[in-house]
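Next comes just one chain, in C-alpha coordinates: the form predicted on its own.
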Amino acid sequence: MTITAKKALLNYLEFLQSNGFICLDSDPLEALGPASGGGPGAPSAAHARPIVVHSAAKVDASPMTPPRPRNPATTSGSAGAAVPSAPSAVPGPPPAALRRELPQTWGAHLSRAERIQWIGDATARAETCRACQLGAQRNKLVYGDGDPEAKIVFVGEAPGGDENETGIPFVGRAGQLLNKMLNAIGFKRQEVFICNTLKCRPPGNRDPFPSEKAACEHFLTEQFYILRPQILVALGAHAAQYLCRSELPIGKLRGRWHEYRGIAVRATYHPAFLLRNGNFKPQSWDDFRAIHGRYVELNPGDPRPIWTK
(Lines of atoms letter the chains of each structure in order from A and count residues from 1; the text may use other names and numbers.)
(Lines give C-alpha, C1' and ligand atoms only; values in the text may rest on other atoms or scores of the structure.)
Protein backbone atom coordinates (compact mmCIF):
# COMPACT_ATOMS: atom_id res chain seq x y z
CA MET A 1 0.00 0.00 0.00
CA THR A 2 1.35 3.46 -0.92
CA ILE A 3 0.21 6.87 0.25
CA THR A 4 1.08 10.31 -1.10
CA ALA A 5 2.62 12.99 1.10
CA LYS A 6 -0.45 15.18 0.55
CA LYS A 7 -2.86 12.44 1.59
CA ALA A 8 -0.76 11.56 4.64
CA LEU A 9 -0.76 15.20 5.72
CA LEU A 10 -4.50 15.47 5.15
CA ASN A 11 -5.14 12.35 7.22
CA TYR A 12 -2.93 13.71 9.98
CA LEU A 13 -4.65 17.12 10.04
CA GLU A 14 -8.08 15.53 10.17
CA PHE A 15 -6.97 13.20 12.97
CA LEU A 16 -5.59 16.10 15.03
CA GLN A 17 -8.73 18.18 14.45
CA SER A 18 -11.14 15.36 15.30
CA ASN A 19 -9.31 14.60 18.55
CA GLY A 20 -9.06 18.20 19.72
CA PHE A 21 -5.35 18.79 19.12
CA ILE A 22 -5.91 21.69 16.70
CA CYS A 23 -8.73 23.93 15.57
CA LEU A 24 -8.78 24.84 11.87
CA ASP A 25 -10.64 27.87 10.53
CA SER A 26 -11.49 25.97 7.35
CA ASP A 27 -11.70 22.44 6.04
CA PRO A 28 -8.22 20.93 5.51
CA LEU A 29 -9.26 20.08 1.96
CA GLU A 30 -9.54 23.78 1.10
CA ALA A 31 -5.91 24.34 2.04
CA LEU A 32 -4.46 21.19 0.55
CA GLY A 33 -6.67 20.59 -2.44
CA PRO A 34 -7.95 17.12 -3.37
CA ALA A 35 -5.73 14.32 -2.07
CA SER A 36 -4.24 12.02 -4.67
CA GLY A 37 -6.28 8.91 -5.12
CA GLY A 38 -9.47 10.33 -3.57
CA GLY A 39 -10.31 11.41 -0.03
CA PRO A 40 -9.08 9.54 2.98
CA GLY A 41 -10.88 6.30 3.64
CA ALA A 42 -12.71 5.58 6.83
CA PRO A 43 -10.48 4.06 9.49
CA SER A 44 -10.63 0.31 9.62
CA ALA A 45 -11.82 -1.40 12.78
CA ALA A 46 -9.15 -1.35 15.46
CA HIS A 47 -7.65 -4.70 16.38
CA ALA A 48 -8.63 -5.83 19.83
CA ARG A 49 -5.77 -5.72 22.31
CA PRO A 50 -5.36 -5.43 26.05
CA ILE A 51 -4.32 -2.08 27.46
CA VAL A 52 -0.98 -3.02 28.91
CA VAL A 53 -1.10 -1.34 32.28
CA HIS A 54 -1.38 -3.03 35.61
CA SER A 55 -5.10 -2.55 36.20
CA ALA A 56 -8.22 -1.99 34.15
CA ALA A 57 -8.66 1.36 32.43
CA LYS A 58 -11.90 3.07 31.53
CA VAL A 59 -11.86 4.26 27.93
CA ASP A 60 -13.10 7.74 27.09
CA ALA A 61 -12.12 8.99 23.64
CA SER A 62 -13.44 12.53 24.23
CA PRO A 63 -11.39 15.56 23.05
CA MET A 64 -8.31 16.31 25.08
CA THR A 65 -8.75 18.66 28.06
CA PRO A 66 -6.58 19.30 31.12
CA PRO A 67 -7.02 16.84 33.99
CA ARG A 68 -8.93 18.09 37.01
CA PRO A 69 -6.88 18.35 40.26
CA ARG A 70 -7.98 15.89 42.89
CA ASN A 71 -9.10 17.11 46.30
CA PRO A 72 -6.56 15.94 48.92
CA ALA A 73 -9.20 16.15 51.64
CA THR A 74 -11.35 13.49 49.98
CA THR A 75 -8.63 10.96 49.07
CA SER A 76 -7.80 7.79 50.89
CA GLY A 77 -4.54 7.63 52.81
CA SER A 78 -4.18 3.87 52.59
CA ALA A 79 -1.02 2.50 50.94
CA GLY A 80 -0.06 6.02 49.97
CA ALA A 81 -2.34 5.86 46.91
CA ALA A 82 -4.82 8.69 46.45
CA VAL A 83 -8.21 7.92 44.93
CA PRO A 84 -10.19 10.58 43.03
CA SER A 85 -13.17 11.86 45.00
CA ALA A 86 -15.45 11.45 41.99
CA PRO A 87 -15.14 9.81 38.55
CA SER A 88 -13.78 12.23 35.97
CA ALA A 89 -12.44 11.95 32.44
CA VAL A 90 -8.69 12.53 32.18
CA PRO A 91 -8.19 12.49 28.42
CA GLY A 92 -4.98 14.46 28.06
CA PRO A 93 -3.09 17.76 28.09
CA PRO A 94 -4.21 20.90 26.25
CA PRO A 95 -2.87 21.03 22.67
CA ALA A 96 -0.70 24.11 23.31
CA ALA A 97 1.12 22.32 26.12
CA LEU A 98 2.38 19.67 23.68
CA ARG A 99 4.41 22.34 21.91
CA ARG A 100 6.18 23.56 25.07
CA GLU A 101 8.52 22.04 27.59
CA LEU A 102 6.71 19.89 30.11
CA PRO A 103 5.72 22.10 33.07
CA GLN A 104 7.39 20.87 36.23
CA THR A 105 4.05 20.46 38.00
CA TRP A 106 2.06 19.02 35.09
CA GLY A 107 0.57 15.65 35.95
CA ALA A 108 2.16 15.65 39.42
CA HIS A 109 -1.25 15.79 41.10
CA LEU A 110 -2.68 12.81 39.21
CA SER A 111 -3.45 9.66 41.17
CA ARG A 112 -2.44 6.23 39.89
CA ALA A 113 -6.05 5.54 38.91
CA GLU A 114 -6.19 8.77 36.91
CA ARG A 115 -2.95 7.97 35.09
CA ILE A 116 -4.26 4.51 34.20
CA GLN A 117 -7.49 6.01 32.87
CA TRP A 118 -5.55 8.58 30.86
CA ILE A 119 -3.40 5.82 29.32
CA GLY A 120 -6.60 4.01 28.36
CA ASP A 121 -7.98 7.16 26.72
CA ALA A 122 -4.75 7.74 24.80
CA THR A 123 -4.59 4.10 23.68
CA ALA A 124 -8.16 4.29 22.37
CA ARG A 125 -7.28 7.38 20.33
CA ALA A 126 -4.09 5.77 19.02
CA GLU A 127 -6.11 2.74 17.88
CA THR A 128 -8.07 5.00 15.49
CA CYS A 129 -5.02 6.86 14.15
CA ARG A 130 -4.45 6.68 10.40
CA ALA A 131 -2.12 9.68 10.14
CA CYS A 132 0.35 7.52 8.18
CA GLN A 133 0.10 4.25 6.28
CA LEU A 134 1.32 2.15 9.21
CA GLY A 135 -1.99 2.47 11.06
CA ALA A 136 -3.81 0.50 8.39
CA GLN A 137 -1.04 -2.11 8.01
CA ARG A 138 -0.37 -3.06 11.62
CA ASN A 139 -1.62 -6.20 13.31
CA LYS A 140 -1.70 -4.73 16.82
CA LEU A 141 -1.00 -1.28 18.20
CA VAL A 142 2.00 -1.24 20.54
CA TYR A 143 1.28 1.72 22.81
CA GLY A 144 3.52 0.91 25.79
CA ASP A 145 3.93 -1.28 28.84
CA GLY A 146 4.83 -0.75 32.47
CA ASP A 147 4.21 1.30 35.58
CA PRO A 148 1.98 4.38 35.03
CA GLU A 149 4.01 6.13 37.75
CA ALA A 150 7.43 5.11 36.39
CA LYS A 151 10.36 7.43 37.08
CA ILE A 152 12.30 6.00 34.11
CA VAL A 153 10.92 5.55 30.58
CA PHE A 154 12.78 3.50 27.96
CA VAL A 155 12.10 4.50 24.34
CA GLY A 156 12.93 2.26 21.38
CA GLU A 157 12.48 2.99 17.71
CA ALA A 158 9.50 0.89 16.54
CA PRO A 159 7.72 -2.42 17.22
CA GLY A 160 9.09 -5.59 15.66
CA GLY A 161 7.39 -8.80 14.60
CA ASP A 162 6.89 -10.20 18.12
CA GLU A 163 5.54 -6.87 19.31
CA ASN A 164 3.17 -6.62 16.35
CA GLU A 165 1.68 -9.97 17.38
CA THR A 166 1.40 -9.31 21.13
CA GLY A 167 0.83 -5.55 21.34
CA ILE A 168 3.60 -5.33 23.99
CA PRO A 169 6.99 -3.65 23.38
CA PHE A 170 10.31 -5.48 23.77
CA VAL A 171 9.02 -9.03 24.21
CA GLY A 172 11.52 -10.85 21.96
CA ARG A 173 15.21 -11.63 22.51
CA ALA A 174 16.07 -7.93 22.72
CA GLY A 175 13.42 -7.50 25.39
CA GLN A 176 14.85 -10.39 27.41
CA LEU A 177 18.27 -8.73 27.34
CA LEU A 178 16.73 -5.41 28.36
CA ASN A 179 15.07 -7.12 31.33
CA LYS A 180 18.48 -8.44 32.47
CA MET A 181 20.04 -4.99 32.11
CA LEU A 182 17.25 -3.50 34.20
CA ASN A 183 17.76 -6.13 36.89
CA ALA A 184 21.46 -5.26 36.98
CA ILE A 185 20.66 -1.70 38.12
CA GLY A 186 18.04 -2.78 40.64
CA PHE A 187 14.81 -2.53 38.62
CA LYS A 188 12.15 -4.98 37.60
CA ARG A 189 10.53 -4.49 34.22
CA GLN A 190 7.17 -3.67 35.81
CA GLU A 191 8.76 -0.75 37.71
CA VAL A 192 9.65 1.19 34.54
CA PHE A 193 7.72 2.09 31.39
CA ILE A 194 8.76 0.92 27.92
CA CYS A 195 7.53 2.32 24.60
CA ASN A 196 8.71 3.28 21.10
CA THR A 197 8.82 6.40 18.97
CA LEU A 198 6.36 4.60 16.66
CA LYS A 199 3.29 2.72 17.89
CA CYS A 200 2.98 0.58 14.73
CA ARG A 201 5.43 -1.79 13.09
CA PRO A 202 7.08 -0.66 9.83
CA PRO A 203 6.79 -3.43 7.23
CA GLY A 204 9.78 -5.75 7.13
CA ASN A 205 11.23 -4.03 10.22
CA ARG A 206 12.56 -1.25 8.00
CA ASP A 207 13.79 1.99 9.58
CA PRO A 208 11.03 4.45 10.53
CA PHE A 209 10.51 7.33 8.12
CA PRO A 210 10.85 10.86 9.57
CA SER A 211 7.24 11.56 8.56
CA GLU A 212 6.09 8.51 10.54
CA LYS A 213 7.96 9.60 13.65
CA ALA A 214 6.52 13.10 13.31
CA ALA A 215 3.00 11.70 12.97
CA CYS A 216 3.45 9.68 16.20
CA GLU A 217 5.22 12.35 18.27
CA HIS A 218 2.09 13.69 19.96
CA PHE A 219 1.33 10.21 21.34
CA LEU A 220 4.88 9.95 22.68
CA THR A 221 4.77 13.43 24.20
CA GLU A 222 1.42 12.66 25.80
CA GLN A 223 2.93 9.56 27.40
CA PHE A 224 5.56 11.75 29.02
CA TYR A 225 2.81 14.05 30.34
CA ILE A 226 0.98 11.10 31.86
CA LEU A 227 4.02 9.41 33.39
CA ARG A 228 6.02 12.47 34.45
CA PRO A 229 9.34 10.56 34.21
CA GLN A 230 12.56 11.89 35.64
CA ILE A 231 14.73 10.08 33.09
CA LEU A 232 14.27 9.03 29.46
CA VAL A 233 16.50 6.31 28.03
CA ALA A 234 16.80 6.28 24.24
CA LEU A 235 17.52 2.77 22.98
CA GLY A 236 19.28 2.81 19.63
CA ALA A 237 20.17 5.38 17.01
CA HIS A 238 16.67 6.27 15.83
CA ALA A 239 15.28 6.95 19.30
CA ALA A 240 18.47 8.75 20.34
CA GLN A 241 18.56 11.03 17.29
CA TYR A 242 14.87 11.74 17.67
CA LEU A 243 14.86 12.56 21.39
CA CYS A 244 18.21 14.39 21.26
CA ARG A 245 17.17 16.30 18.13
CA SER A 246 20.49 15.41 16.52
CA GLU A 247 21.79 13.60 13.46
CA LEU A 248 24.94 12.42 15.21
CA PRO A 249 25.50 8.64 15.30
CA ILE A 250 24.61 6.77 18.49
CA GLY A 251 28.31 6.40 19.35
CA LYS A 252 28.58 10.21 19.58
CA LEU A 253 25.30 10.69 21.46
CA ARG A 254 25.80 8.07 24.18
CA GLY A 255 28.02 8.67 27.19
CA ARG A 256 26.51 12.03 28.20
CA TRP A 257 23.21 13.60 29.21
CA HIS A 258 20.80 15.39 26.89
CA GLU A 259 17.33 16.91 27.31
CA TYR A 260 13.96 16.36 25.66
CA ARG A 261 11.30 18.94 26.59
CA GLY A 262 12.93 19.48 29.96
CA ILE A 263 13.47 15.77 30.78
CA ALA A 264 16.95 14.26 31.17
CA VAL A 265 17.83 11.87 28.31
CA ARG A 266 20.49 9.18 28.20
CA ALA A 267 21.18 7.49 24.88
CA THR A 268 22.57 3.98 24.66
CA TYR A 269 22.79 1.06 22.24
CA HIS A 270 19.68 -0.92 21.37
CA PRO A 271 19.57 -4.39 22.97
CA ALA A 272 19.10 -5.96 19.52
CA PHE A 273 22.36 -4.31 18.42
CA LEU A 274 24.11 -5.70 21.51
CA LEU A 275 22.92 -9.21 20.66
CA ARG A 276 24.76 -8.89 17.33
CA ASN A 277 27.74 -6.94 18.67
CA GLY A 278 28.56 -8.12 22.16
CA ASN A 279 31.80 -6.11 22.31
CA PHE A 280 29.69 -2.95 22.83
CA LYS A 281 28.11 -4.27 26.05
CA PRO A 282 30.70 -2.57 28.33
CA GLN A 283 29.74 0.84 26.90
CA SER A 284 26.06 0.10 27.47
CA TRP A 285 26.83 -0.98 31.02
CA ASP A 286 28.53 2.41 31.57
CA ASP A 287 25.33 4.10 30.37
CA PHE A 288 23.15 2.00 32.67
CA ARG A 289 25.39 2.77 35.64
CA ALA A 290 24.99 6.47 34.83
CA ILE A 291 21.20 5.99 34.70
CA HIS A 292 21.36 4.29 38.10
CA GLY A 293 23.45 7.14 39.49
CA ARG A 294 21.07 9.82 38.25
CA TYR A 295 18.07 7.94 39.64
CA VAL A 296 19.66 7.60 43.10
CA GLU A 297 20.62 11.28 43.00
CA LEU A 298 17.00 12.26 42.28
CA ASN A 299 15.55 9.70 44.71
CA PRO A 300 17.95 9.52 47.67
CA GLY A 301 15.40 7.60 49.73
CA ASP A 302 15.38 4.76 47.17
CA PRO A 303 18.95 3.47 46.79
CA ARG A 304 18.67 0.68 44.23
CA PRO A 305 21.15 -2.21 44.50
CA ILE A 306 23.45 -2.38 41.51
CA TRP A 307 25.19 -5.46 40.16
CA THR A 308 28.91 -5.68 40.81
CA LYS A 309 31.45 -8.34 39.86
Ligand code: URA
Second form
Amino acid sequence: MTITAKKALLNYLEFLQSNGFICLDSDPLEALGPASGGGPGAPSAAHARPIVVHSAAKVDASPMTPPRPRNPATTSGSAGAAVPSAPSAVPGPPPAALRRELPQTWGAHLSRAERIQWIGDATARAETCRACQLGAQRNKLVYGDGDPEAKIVFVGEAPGGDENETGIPFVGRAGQLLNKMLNAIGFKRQEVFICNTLKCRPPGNRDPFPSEKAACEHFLTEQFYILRPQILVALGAHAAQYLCRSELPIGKLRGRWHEYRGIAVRATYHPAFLLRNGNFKPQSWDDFRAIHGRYVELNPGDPRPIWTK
Ligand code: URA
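Target state, the form predicted in complex with this ligand; input state, the form predicted on its own:
Every component of the complex follows; first up is the chain already shown.
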Protein backbone atom coordinates (compact mmCIF):
# COMPACT_ATOMS: atom_id res chain seq x y z
CA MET A 1 0.00 0.00 0.00
CA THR A 2 1.36 3.42 -0.90
CA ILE A 3 1.94 6.06 1.77
CA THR A 4 -0.81 8.22 0.32
CA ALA A 5 -3.31 5.39 0.23
CA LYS A 6 -2.37 4.47 3.79
CA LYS A 7 -2.81 8.05 4.96
CA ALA A 8 -6.18 8.29 3.27
CA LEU A 9 -7.28 5.04 4.86
CA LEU A 10 -6.05 6.12 8.30
CA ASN A 11 -8.02 9.32 8.06
CA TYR A 12 -11.06 7.44 6.92
CA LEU A 13 -10.79 5.02 9.83
CA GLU A 14 -10.42 8.00 12.15
CA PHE A 15 -13.53 9.53 10.65
CA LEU A 16 -15.47 6.28 11.13
CA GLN A 17 -14.29 5.94 14.70
CA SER A 18 -14.79 9.57 15.70
CA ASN A 19 -18.33 9.44 14.38
CA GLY A 20 -19.10 6.27 16.26
CA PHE A 21 -19.36 3.98 13.24
CA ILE A 22 -16.61 1.64 14.37
CA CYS A 23 -14.35 0.95 17.29
CA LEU A 24 -10.75 0.00 16.59
CA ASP A 25 -8.89 -2.28 18.99
CA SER A 26 -5.44 -1.79 17.58
CA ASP A 27 -3.39 1.07 16.24
CA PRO A 28 -4.18 0.91 12.52
CA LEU A 29 -0.90 2.61 11.66
CA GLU A 30 0.95 -0.44 12.97
CA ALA A 31 -1.64 -2.83 11.68
CA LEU A 32 -1.45 -1.50 8.15
CA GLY A 33 2.24 -2.33 8.03
CA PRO A 34 4.84 -0.39 6.07
CA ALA A 35 4.12 1.44 2.86
CA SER A 36 5.01 -0.48 -0.26
CA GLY A 37 8.44 0.39 -1.52
CA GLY A 38 9.62 0.69 2.08
CA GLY A 39 12.97 -0.70 1.02
CA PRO A 40 14.63 -4.06 1.34
CA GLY A 41 14.29 -5.45 4.81
CA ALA A 42 11.03 -3.65 5.47
CA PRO A 43 8.45 -6.15 6.72
CA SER A 44 5.98 -7.19 4.06
CA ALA A 45 2.25 -6.45 4.14
CA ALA A 46 1.73 -10.15 4.79
CA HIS A 47 3.23 -9.60 8.25
CA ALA A 48 0.93 -6.74 9.10
CA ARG A 49 -1.55 -7.45 11.91
CA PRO A 50 -5.22 -7.31 10.92
CA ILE A 51 -7.20 -4.23 11.97
CA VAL A 52 -9.84 -5.35 14.41
CA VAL A 53 -12.98 -3.39 13.73
CA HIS A 54 -15.95 -3.58 16.07
CA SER A 55 -19.36 -2.21 15.42
CA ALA A 56 -19.86 0.78 17.68
CA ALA A 57 -23.10 1.33 19.56
CA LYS A 58 -24.28 4.05 17.16
CA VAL A 59 -24.08 1.86 14.07
CA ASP A 60 -27.51 1.33 12.58
CA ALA A 61 -26.95 0.12 9.05
CA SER A 62 -24.18 -0.98 6.74
CA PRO A 63 -21.00 0.92 7.52
CA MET A 64 -19.13 2.73 4.80
CA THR A 65 -16.62 0.61 2.98
CA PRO A 66 -13.09 1.96 2.87
CA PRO A 67 -11.71 2.59 -0.62
CA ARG A 68 -10.71 -0.53 -2.49
CA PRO A 69 -6.98 -1.08 -2.48
CA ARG A 70 -5.40 0.49 -5.55
CA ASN A 71 -3.08 -2.41 -6.10
CA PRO A 72 -4.33 -5.58 -4.50
CA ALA A 73 -0.97 -7.21 -5.13
CA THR A 74 0.68 -4.89 -2.60
CA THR A 75 -2.10 -4.84 -0.02
CA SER A 76 -3.23 -8.40 0.41
CA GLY A 77 -3.71 -9.31 4.02
CA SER A 78 -3.91 -5.69 5.17
CA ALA A 79 -6.65 -3.09 5.33
CA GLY A 80 -8.68 -4.57 2.51
CA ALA A 81 -9.35 -7.50 4.79
CA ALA A 82 -10.58 -5.93 8.01
CA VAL A 83 -11.48 -8.77 10.34
CA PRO A 84 -14.79 -8.59 12.15
CA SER A 85 -14.81 -9.92 15.70
CA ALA A 86 -16.92 -9.85 18.84
CA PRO A 87 -18.02 -6.35 19.91
CA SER A 88 -15.82 -4.77 22.57
CA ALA A 89 -17.60 -3.70 25.75
CA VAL A 90 -16.14 -0.23 26.18
CA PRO A 91 -14.49 1.61 23.31
CA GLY A 92 -11.11 2.91 24.49
CA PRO A 93 -9.59 6.26 23.58
CA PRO A 94 -8.58 6.55 19.95
CA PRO A 95 -5.04 5.33 19.30
CA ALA A 96 -2.41 8.05 19.00
CA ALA A 97 -2.22 7.64 15.24
CA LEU A 98 -5.86 8.57 14.95
CA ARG A 99 -5.60 11.65 17.12
CA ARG A 100 -3.21 13.43 14.81
CA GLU A 101 -5.91 15.13 12.79
CA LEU A 102 -9.23 16.46 13.93
CA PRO A 103 -12.32 14.91 12.36
CA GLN A 104 -13.10 18.30 10.84
CA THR A 105 -10.23 17.86 8.43
CA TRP A 106 -11.79 14.74 6.92
CA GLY A 107 -10.70 14.41 3.32
CA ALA A 108 -9.35 17.96 3.22
CA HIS A 109 -5.80 16.62 2.88
CA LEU A 110 -6.62 14.49 -0.17
CA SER A 111 -5.12 15.61 -3.46
CA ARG A 112 -7.29 16.13 -6.49
CA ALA A 113 -6.01 12.88 -8.02
CA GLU A 114 -6.78 10.95 -4.82
CA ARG A 115 -10.30 12.35 -4.72
CA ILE A 116 -10.88 11.37 -8.34
CA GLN A 117 -9.57 7.89 -7.62
CA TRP A 118 -11.74 7.50 -4.52
CA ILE A 119 -14.85 8.82 -6.26
CA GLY A 120 -14.20 6.26 -9.01
CA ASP A 121 -13.88 3.50 -6.41
CA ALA A 122 -17.06 4.56 -4.63
CA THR A 123 -18.95 4.81 -7.93
CA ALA A 124 -17.91 1.27 -8.81
CA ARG A 125 -19.16 0.05 -5.42
CA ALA A 126 -22.43 1.91 -5.82
CA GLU A 127 -22.89 0.39 -9.29
CA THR A 128 -23.09 -3.07 -7.78
CA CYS A 129 -25.06 -2.07 -4.68
CA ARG A 130 -28.29 -4.00 -4.18
CA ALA A 131 -28.91 -2.91 -0.59
CA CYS A 132 -32.39 -1.81 -1.64
CA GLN A 133 -34.63 -2.66 -4.55
CA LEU A 134 -33.74 0.47 -6.56
CA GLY A 135 -30.36 -0.83 -7.68
CA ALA A 136 -31.97 -3.52 -9.81
CA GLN A 137 -34.74 -1.24 -11.13
CA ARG A 138 -32.83 1.82 -12.25
CA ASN A 139 -31.31 2.43 -15.63
CA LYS A 140 -28.20 4.45 -14.74
CA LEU A 141 -26.61 5.05 -11.36
CA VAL A 142 -26.41 8.77 -10.55
CA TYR A 143 -23.48 8.99 -8.16
CA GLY A 144 -22.73 12.71 -8.41
CA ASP A 145 -21.11 15.24 -10.67
CA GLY A 146 -18.80 18.22 -10.40
CA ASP A 147 -15.47 19.43 -9.12
CA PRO A 148 -13.82 16.92 -6.76
CA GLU A 149 -12.36 19.92 -4.91
CA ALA A 150 -15.64 21.82 -4.77
CA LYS A 151 -16.13 24.05 -1.75
CA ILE A 152 -19.90 23.84 -2.10
CA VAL A 153 -21.83 20.57 -2.43
CA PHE A 154 -25.51 20.57 -3.40
CA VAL A 155 -27.64 17.63 -2.30
CA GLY A 156 -30.96 16.91 -3.98
CA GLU A 157 -33.49 14.19 -3.36
CA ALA A 158 -33.11 11.42 -5.93
CA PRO A 159 -32.53 11.07 -9.67
CA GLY A 160 -35.52 11.68 -11.92
CA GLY A 161 -36.23 10.36 -15.40
CA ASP A 162 -33.62 12.46 -17.24
CA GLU A 163 -30.97 11.64 -14.67
CA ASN A 164 -31.81 7.94 -14.86
CA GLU A 165 -31.11 8.10 -18.61
CA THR A 166 -27.89 10.12 -18.44
CA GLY A 167 -26.35 9.13 -15.08
CA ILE A 168 -25.87 12.85 -14.28
CA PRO A 169 -27.74 14.65 -11.48
CA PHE A 170 -29.97 17.63 -12.16
CA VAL A 171 -29.98 17.61 -15.96
CA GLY A 172 -33.74 18.05 -16.44
CA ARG A 173 -35.81 21.22 -16.02
CA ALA A 174 -35.05 21.43 -12.31
CA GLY A 175 -31.37 21.16 -13.15
CA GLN A 176 -31.60 23.99 -15.65
CA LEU A 177 -33.10 26.20 -12.97
CA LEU A 178 -30.38 25.15 -10.53
CA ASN A 179 -27.72 26.10 -13.13
CA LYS A 180 -29.29 29.56 -13.45
CA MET A 181 -29.35 30.02 -9.68
CA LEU A 182 -25.71 28.98 -9.48
CA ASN A 183 -24.76 31.43 -12.23
CA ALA A 184 -26.61 34.16 -10.35
CA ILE A 185 -24.23 33.77 -7.39
CA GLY A 186 -21.16 33.63 -9.62
CA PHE A 187 -20.64 29.88 -10.03
CA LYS A 188 -20.55 27.61 -13.01
CA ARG A 189 -22.10 24.22 -12.44
CA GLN A 190 -18.76 22.47 -12.89
CA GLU A 191 -17.25 24.48 -10.01
CA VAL A 192 -19.53 22.88 -7.42
CA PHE A 193 -20.44 19.25 -6.75
CA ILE A 194 -24.01 18.01 -7.11
CA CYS A 195 -25.41 14.77 -5.75
CA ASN A 196 -28.56 13.29 -4.21
CA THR A 197 -29.61 11.49 -1.05
CA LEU A 198 -30.38 8.47 -3.28
CA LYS A 199 -28.13 7.35 -6.10
CA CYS A 200 -30.84 5.41 -7.96
CA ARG A 201 -34.18 6.60 -9.28
CA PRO A 202 -37.32 5.62 -7.38
CA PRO A 203 -39.86 4.41 -9.96
CA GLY A 204 -42.28 7.10 -11.13
CA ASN A 205 -40.29 9.72 -9.14
CA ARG A 206 -42.05 8.69 -5.94
CA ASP A 207 -40.65 9.88 -2.61
CA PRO A 208 -37.75 7.77 -1.34
CA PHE A 209 -38.70 5.25 1.35
CA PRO A 210 -36.92 5.67 4.70
CA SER A 211 -35.37 2.22 4.20
CA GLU A 212 -33.94 3.33 0.83
CA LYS A 213 -32.50 6.48 2.35
CA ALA A 214 -30.97 4.45 5.18
CA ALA A 215 -29.47 1.96 2.72
CA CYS A 216 -27.94 4.72 0.60
CA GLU A 217 -26.82 7.04 3.39
CA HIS A 218 -23.29 5.71 3.68
CA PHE A 219 -22.57 6.65 0.07
CA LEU A 220 -23.60 10.23 0.78
CA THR A 221 -21.58 10.43 3.99
CA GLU A 222 -18.60 9.03 2.15
CA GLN A 223 -19.00 11.73 -0.52
CA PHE A 224 -18.84 14.38 2.19
CA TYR A 225 -15.78 12.68 3.59
CA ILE A 226 -13.98 12.70 0.24
CA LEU A 227 -15.01 16.21 -0.78
CA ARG A 228 -14.98 17.84 2.66
CA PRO A 229 -16.71 20.99 1.36
CA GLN A 230 -17.05 24.26 3.25
CA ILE A 231 -20.76 24.48 2.59
CA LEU A 232 -23.49 21.90 2.07
CA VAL A 233 -26.70 23.00 0.40
CA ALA A 234 -29.77 20.84 0.91
CA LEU A 235 -32.25 21.14 -1.96
CA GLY A 236 -35.70 20.25 -0.71
CA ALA A 237 -37.12 18.54 2.35
CA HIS A 238 -35.48 15.10 2.01
CA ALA A 239 -31.93 16.40 1.90
CA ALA A 240 -32.69 19.16 4.43
CA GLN A 241 -34.17 16.79 7.00
CA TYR A 242 -31.23 14.45 6.60
CA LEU A 243 -28.53 17.13 6.83
CA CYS A 244 -30.25 19.06 9.62
CA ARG A 245 -31.22 15.88 11.48
CA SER A 246 -34.71 17.27 11.86
CA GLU A 247 -38.23 16.42 10.83
CA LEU A 248 -39.27 20.03 10.46
CA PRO A 249 -40.67 20.99 7.06
CA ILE A 250 -38.37 22.71 4.60
CA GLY A 251 -40.12 26.04 5.17
CA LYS A 252 -38.92 25.92 8.80
CA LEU A 253 -35.42 24.65 8.04
CA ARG A 254 -34.54 27.14 5.31
CA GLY A 255 -33.53 30.72 6.02
CA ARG A 256 -30.83 29.96 8.62
CA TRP A 257 -27.56 28.12 9.01
CA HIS A 258 -27.24 24.60 10.37
CA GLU A 259 -24.24 22.36 10.86
CA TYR A 260 -23.52 18.84 9.72
CA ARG A 261 -20.43 17.33 11.34
CA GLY A 262 -18.63 20.66 11.34
CA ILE A 263 -19.79 21.71 7.86
CA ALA A 264 -22.09 24.72 7.36
CA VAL A 265 -25.47 23.69 5.96
CA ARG A 266 -28.05 25.81 4.22
CA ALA A 267 -31.40 24.29 3.34
CA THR A 268 -33.50 25.74 0.57
CA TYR A 269 -36.41 24.87 -1.67
CA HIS A 270 -35.97 22.21 -4.32
CA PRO A 271 -35.76 23.71 -7.83
CA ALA A 272 -38.56 21.38 -9.00
CA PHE A 273 -40.77 22.86 -6.27
CA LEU A 274 -39.85 26.37 -7.45
CA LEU A 275 -40.87 25.45 -11.00
CA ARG A 276 -44.33 24.66 -9.67
CA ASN A 277 -44.47 27.46 -7.09
CA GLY A 278 -42.72 30.49 -8.53
CA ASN A 279 -43.88 32.70 -5.66
CA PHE A 280 -41.31 30.98 -3.39
CA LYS A 281 -38.41 32.15 -5.56
CA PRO A 282 -37.63 35.27 -3.47
CA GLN A 283 -37.02 33.13 -0.36
CA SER A 284 -34.84 30.83 -2.38
CA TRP A 285 -32.89 33.81 -3.68
CA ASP A 286 -32.35 34.93 -0.06
CA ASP A 287 -30.85 31.51 0.68
CA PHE A 288 -28.60 31.67 -2.36
CA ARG A 289 -27.43 35.15 -1.38
CA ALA A 290 -26.60 33.81 2.08
CA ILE A 291 -24.64 30.94 0.50
CA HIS A 292 -22.76 33.45 -1.63
CA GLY A 293 -22.06 35.62 1.43
CA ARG A 294 -20.72 32.67 3.42
CA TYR A 295 -18.53 31.53 0.52
CA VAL A 296 -17.00 34.98 0.07
CA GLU A 297 -16.41 35.24 3.81
CA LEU A 298 -14.60 31.87 3.84
CA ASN A 299 -12.67 32.56 0.63
CA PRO A 300 -11.71 36.23 0.69
CA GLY A 301 -9.27 35.73 -2.20
CA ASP A 302 -12.03 34.44 -4.46
CA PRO A 303 -14.66 37.13 -4.84
CA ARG A 304 -17.66 35.98 -6.84
CA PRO A 305 -19.86 38.34 -8.77
CA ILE A 306 -23.44 38.18 -7.61
CA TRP A 307 -26.40 39.02 -9.77
CA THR A 308 -28.03 42.35 -8.93
CA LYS A 309 -31.02 43.94 -10.54
N1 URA B 1 -34.35 16.09 -8.61
C2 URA B 1 -33.45 15.70 -7.70
O3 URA B 1 -33.67 15.79 -6.50
N4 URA B 1 -32.29 15.23 -8.13
C5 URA B 1 -31.96 15.16 -9.42
O6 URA B 1 -30.86 14.72 -9.72
C7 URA B 1 -32.92 15.57 -10.35
C8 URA B 1 -34.11 16.03 -9.93
